[in-house]
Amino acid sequence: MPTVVSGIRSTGNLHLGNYFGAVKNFIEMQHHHPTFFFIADLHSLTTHPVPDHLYVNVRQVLAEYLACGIDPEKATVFIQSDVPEIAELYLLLNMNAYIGELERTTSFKDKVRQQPDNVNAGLLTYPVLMAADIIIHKAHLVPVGKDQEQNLEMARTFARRFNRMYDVELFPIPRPYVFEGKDMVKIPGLDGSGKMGKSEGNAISLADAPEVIRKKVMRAVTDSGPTELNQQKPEVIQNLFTLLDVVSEPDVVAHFDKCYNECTIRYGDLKKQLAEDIIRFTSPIRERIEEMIADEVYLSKVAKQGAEKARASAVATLKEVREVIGIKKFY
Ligand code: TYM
């Protein structure tokens, strides 16, 4: 049975991009596969969060995972830093990761642009830590959004390289996974600038209150409207339709599509509908997040149980890795 591993950085609240790009698939997959879903708190250190925020964010993301419908009785839900074997495998993989290939990754180049005053080595080796996360559980499938495609390709490279260097078949080569054979998903932001992201400031969080969602959606960038029948939608408008597609009923999408094609569309109406449909979708999740966050005892029980299961799996793999590399005990 193929094993599934995936994670989310604890940099901020889960947003619609995380949900439709990844978490939705986690929820499906937990019923059919051995699954490991974790909170990547070590990865979030590349942005230098203050210590109190780190803890609060991890707890928030844990509560949000569970509120979305990830079932800790089915999936192994854990916090990355609870499994120190991941950090050791990261160190070992770093010996076979080349500076040139790491510098060439788009996510590294993006980060250098976003945080030019904090280009730390953790940013450079981010894909190595991600590879360690995945292969420590010998994962076959990794449900992620389109933005993680390149990082996953690096994980495949590092797994393949390790197997080849030591002439073993220790690690399966992990594949990106999306449900029902569709393409990897990219949920756009509301500012017309590409993907919805935590660091982009263009995200709608699952925990946002209805009035916050309304405000964010009404502020979304549009243009002055179509001037020709059936004209192609520019990116900012297509983005709104992509969001409608994931949260609204098909007849609603068809209605606004028709209005656009006939040049009768009023973006204000579309945005109002979009905001209400997002609220309809997020409200039950938001209520569950609030319940989960209040239940310290439950959250710590889930984290403990997840840490134990994840460690058992990680310890077993790391033992094999050490043997393969030739790290032997003298006592
Ligand atoms: P992160 O925390 O940025 O995002 C978590 C998941 O959400 C997906 N995602 C999106 N999908 C579609 N459209 C969007 N706008 C969008 N924004 C985010 C991401 O693709 C991801 O699947 N490096 C990872 C975390 C990580 C990880 C791993 C993932 C660390 N180790 C091992 C998988 C396996 C990250 O920063 O994701």
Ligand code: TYM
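Rigid core: the largest C-alpha set superposing within 1.5 Å between the two forms. All values derive from a computational prediction rather than experimental measurement. Positions refer to the first chain, counted from 1. Compared with the form predicted on its own:
With the core superposed, I99 shows a C-alpha displacement below 2 Å between these two forms. Annotation for V56: C-alpha shift under 2 angstroms between these two forms, rigid core superposed.
Once both forms are fitted on their core, the CA shift for P72 between these two forms remains under 2 Å.
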Given for the second form:
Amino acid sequence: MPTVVSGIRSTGNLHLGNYFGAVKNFIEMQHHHPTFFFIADLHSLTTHPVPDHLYVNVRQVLAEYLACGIDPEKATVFIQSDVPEIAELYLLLNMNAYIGELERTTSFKDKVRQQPDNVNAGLLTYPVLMAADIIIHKAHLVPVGKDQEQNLEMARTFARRFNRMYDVELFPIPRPYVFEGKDMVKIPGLDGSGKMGKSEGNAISLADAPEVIRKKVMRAVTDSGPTELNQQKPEVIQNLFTLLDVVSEPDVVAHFDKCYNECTIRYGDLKKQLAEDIIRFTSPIRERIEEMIADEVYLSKVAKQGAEKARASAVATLKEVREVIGIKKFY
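Now show me the form predicted on its own; what you just gave was the form predicted in complex with ligand TYM.
One chain, no partners, no other molecules: that is all that follows.
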């Protein structure tokens, strides 16, 4: 059965886009594959987070994924820095990664533009650490978004290169995991364009309180309203209807669609309904998140159990890597 590895960002606060995009499929995936989910706190160091924020963010992410339904009894859920073998494999893979190919990656070029005063080596070698995350568990499948496809292709390159250089078949060549037949809804942001994202400031977090959700939704971008019967909805309005589709009852969606087609729609009414439906959808998850965060004993147990399971896999792989490379002890 193929092994699946997926990294989880460590900047805190899942939003509706994450939930309907990947998390629902992660929950399904854990029932059918040996699955590793890790919180990528080492990756986040490229942006130099404040130490207290790093700890709080990792705890928040762990609580949120557990609250959404990731089951530590079915999947291996761990924190990246709890598995030092990843860092060692990252070092070893760096010896066979070349400056030119790393400088050409889209993610590196983007980060150079976004943070010109913090172009550190970690940003340059980010794809190497990602490769180590994946191949240390000999993963066959990796769920990735469009923005990570190039980095996965580089992980495939590094795995092939290692196998070729040392004339072994140690690492499987990981493939992107495609959620065939699954609902992969692209959740739009509240700013009227693009997808929902925390960094874009257009997201509704699963942990947002009801009053926060109401304020965010009421500020969502709209236009002046339809001027012709049955006219096509512009993107800013279709975005609201997309949100309505995923959180509201079909009759509610049909009602507002009818109002729009008849040029009688009141966006204030639509937003109020949308806000309440989002609150109804997210409240059980938010309450579970709050329970998880308050239960330090349980979070500690999950992290410890996940680290032990992940290290068992990582130690075995790294032992093979060292032997292949020729790193042997003299004592």
